[in-house]
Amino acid sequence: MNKISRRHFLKLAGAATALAATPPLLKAQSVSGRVVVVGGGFAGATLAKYLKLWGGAGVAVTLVDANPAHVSCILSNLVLTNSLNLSQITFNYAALQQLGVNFVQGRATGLEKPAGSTWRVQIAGRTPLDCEHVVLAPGIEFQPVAGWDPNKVPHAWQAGAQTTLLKQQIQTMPAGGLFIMTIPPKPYRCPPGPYERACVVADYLKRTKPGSKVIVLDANPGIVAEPETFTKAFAQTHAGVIEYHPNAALLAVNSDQRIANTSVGDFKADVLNVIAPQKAGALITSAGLTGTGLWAPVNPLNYESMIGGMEGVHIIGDSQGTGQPKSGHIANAEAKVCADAILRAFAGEAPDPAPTTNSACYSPITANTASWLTAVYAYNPATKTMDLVPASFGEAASPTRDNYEDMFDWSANLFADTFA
């Protein structure tokens, strides 16, 4: 892997944020249509601002979100240690709907098209919204797991009251104590979060509760996220503290005693923290929008659903299935992405026929130290793919306090960028 320096990496991960000074190539016309936007993350919430931006008074867009505010997975890690609070990480729509957004909270049902080339998306309890073009962008959801009860074994992956379960069960473990972590086979969002997880518990189990240890049970043959950083981590940093598993498959839970039941033996624990395999959300696997595999397929023009029949219906964030990681970051970037595509075909014009996206993240390793990785994905009309562009590829030469301060930059930056 690529050593890329501390000053180009600033330079990757702040280029998803420049875009917001890059409006569509749209010819000299006004444009108008109706969007609805199912899912008010970091995908959706940016999708949703930049089509009012980039669109003006003459594209409605509607935002549809079960809850009146967004928990960021990102830096979640940090609320476990005590290092952040929820409330840092919650941001609302307000800034949005200043900018022209309609927000409605209710649950998306459901999509049908009754009437020529207008959508309808059903919410429960509401009237549905009639639109030309629906973006989806609703997150995971878990795969089932045999005896596994999320409300006494906490995932803490979609942040909110799990991460506050998870942080309670923490705090209460015994000195002396063990916490267990399982790691889903990839993909699954965020890849370098699990990891970095068992970092920031290591380093506050040191320091508060002396004696207690950390088990890895990764269900991938090897660390999926900055190898080596977190191979030199583990084996140096929380020497000691975290023992690591590869190719331990979660086969089934039993809650009521923390046990995880793995492919490579059975594991009791003080505090389990489940991480389970993971697919695309609910309402684009029930829409029929995943094929026959668990993600959905998408054109990474537009993000317009490759299953027949959907021609107007997108999928963005970390339902997509074009082998792009599913992270908030790049999640961003697909959004605008998506968003500049939909305006040229509200203007009678092709999309982008180059995109790029790119994914940065900062990852915790102690209270006051962070390494980083960087990706920058472009379009490969050849194969219709987004792939890999090589040299962009790489993680920090090693943790730092520089890093840890810079991580707080860039998630500001981030965060504004998506929520302000």
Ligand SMILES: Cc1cc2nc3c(=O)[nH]c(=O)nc-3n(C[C@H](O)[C@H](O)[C@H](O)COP(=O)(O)OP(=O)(O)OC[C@H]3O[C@@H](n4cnc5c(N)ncnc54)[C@H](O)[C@@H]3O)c2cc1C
Contents of the next structure:
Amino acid sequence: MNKISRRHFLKLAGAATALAATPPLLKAQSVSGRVVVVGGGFAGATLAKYLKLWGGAGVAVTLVDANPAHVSCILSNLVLTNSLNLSQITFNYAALQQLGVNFVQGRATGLEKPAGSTWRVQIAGRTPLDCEHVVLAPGIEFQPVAGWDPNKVPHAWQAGAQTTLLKQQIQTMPAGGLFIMTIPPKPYRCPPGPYERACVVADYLKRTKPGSKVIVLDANPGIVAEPETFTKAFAQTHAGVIEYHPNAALLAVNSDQRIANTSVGDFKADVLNVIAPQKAGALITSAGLTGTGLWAPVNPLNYESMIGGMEGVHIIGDSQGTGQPKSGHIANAEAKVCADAILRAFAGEAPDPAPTTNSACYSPITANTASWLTAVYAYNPATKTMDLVPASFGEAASPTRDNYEDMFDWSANLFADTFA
Ligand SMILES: Cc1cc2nc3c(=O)[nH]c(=O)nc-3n(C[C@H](O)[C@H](O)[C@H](O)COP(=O)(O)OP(=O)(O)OC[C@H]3O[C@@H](n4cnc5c(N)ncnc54)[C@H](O)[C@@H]3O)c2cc1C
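Moving on from the form predicted on its own, please list the structure of the form predicted in complex with the ligand.
Let us now look at the entire complex, which starts with that chain.
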């Protein structure tokens, strides 16, 4: 992994948003069609927005989400430590509605394609929605863990009520207490996110509950993202507070006693945070869109399902299985590639043959310093995969106050590009 300068990072971080400024349809022509988008997170909200921005009045876009507003996971670790509150990372769909997106609050339960007809999306308690293209962006689901009750032992890996619950538990933990967290095997949502959480919680406990410790039980053989940054943060910045155990696969949980049973032993916590193993959102799995795997195989030129008979069904964001990281920034970039491809399909054109995407994650290390990670992916026509561009992959030289400030500029841009 490269150590990349701040200036180079800002250039890379802008790569994916470049598409936003470019009219996608190369010919001046109007298109028409109907698209139903399920999931109004970073992937689905961006897609709905850009279909309307680029497609115009002829494209009918309906966005379905189970909730009236989306609570961002990005920056949610800072809610745990009182640096932010949930309302600062909660976004409704009013701006998208102003652009002409039809927002429906409801839970999608399935999809079908009656012979000779278009797609029909079932919504619990509502009239089904018909369309030519369906885009599914429901995020992640957790794999079952024996004995685990998230209402007692929160994951806080889908932001909202879970974040509030974990925050309350941390804040009522006694001084000298033990905060234990588990990290699932990769791939999982936000590769650096768990290590970031260990750092900000450790920093908070040092300031407010002296003598407390953070134990990190990682199912992976080593730190999955920004290894240099987090190795140093655990061993130096938070020395004596964070204790890191690799190869610690979670086997079961005693939710009442707050005990994690792992492959390296049993650990009893004052506060237990289980970030369980993950898979594609429930709707994707129940529709048979993962095949025999955990994530949905898709063609990265248009994010259309590669499962037979599912033409016109696209999967973007954390549920997709292209091997790109599961991050909000890259979900936003995938959405633009997908929106462009759907509009081209309405115009009878093939998708862009050479899409690129990029990802960026900022990781607070203390209450006023942060690190970051970035990577660009480019389509490889030989393998039909999105491949990492090696020179683009890197992490910050060191956590700094400047990075901490930049984190809020970067996230404000991403939030605005997605929801405003
Ligand atoms: C602590 C933490 C820190 C992170 N930090 C970063 C970061 O710095 N940078 C970064 O790029 N990424 C970060 N991420 C990752 C990022 O949050 C996710 O990758 C991103 O949210 C994925 O977007 P998505 O649209 O696929 O899913 P989500 O954002 O989860 O959106 C899914 C939406 O679908 C809706 N939904 C689900 N099922 C249904 C259904 N059946 N019917 C209707 N609606 C449904 C949900 O209500 C939700 O609104 C972080 C994640 C965590 C947990």
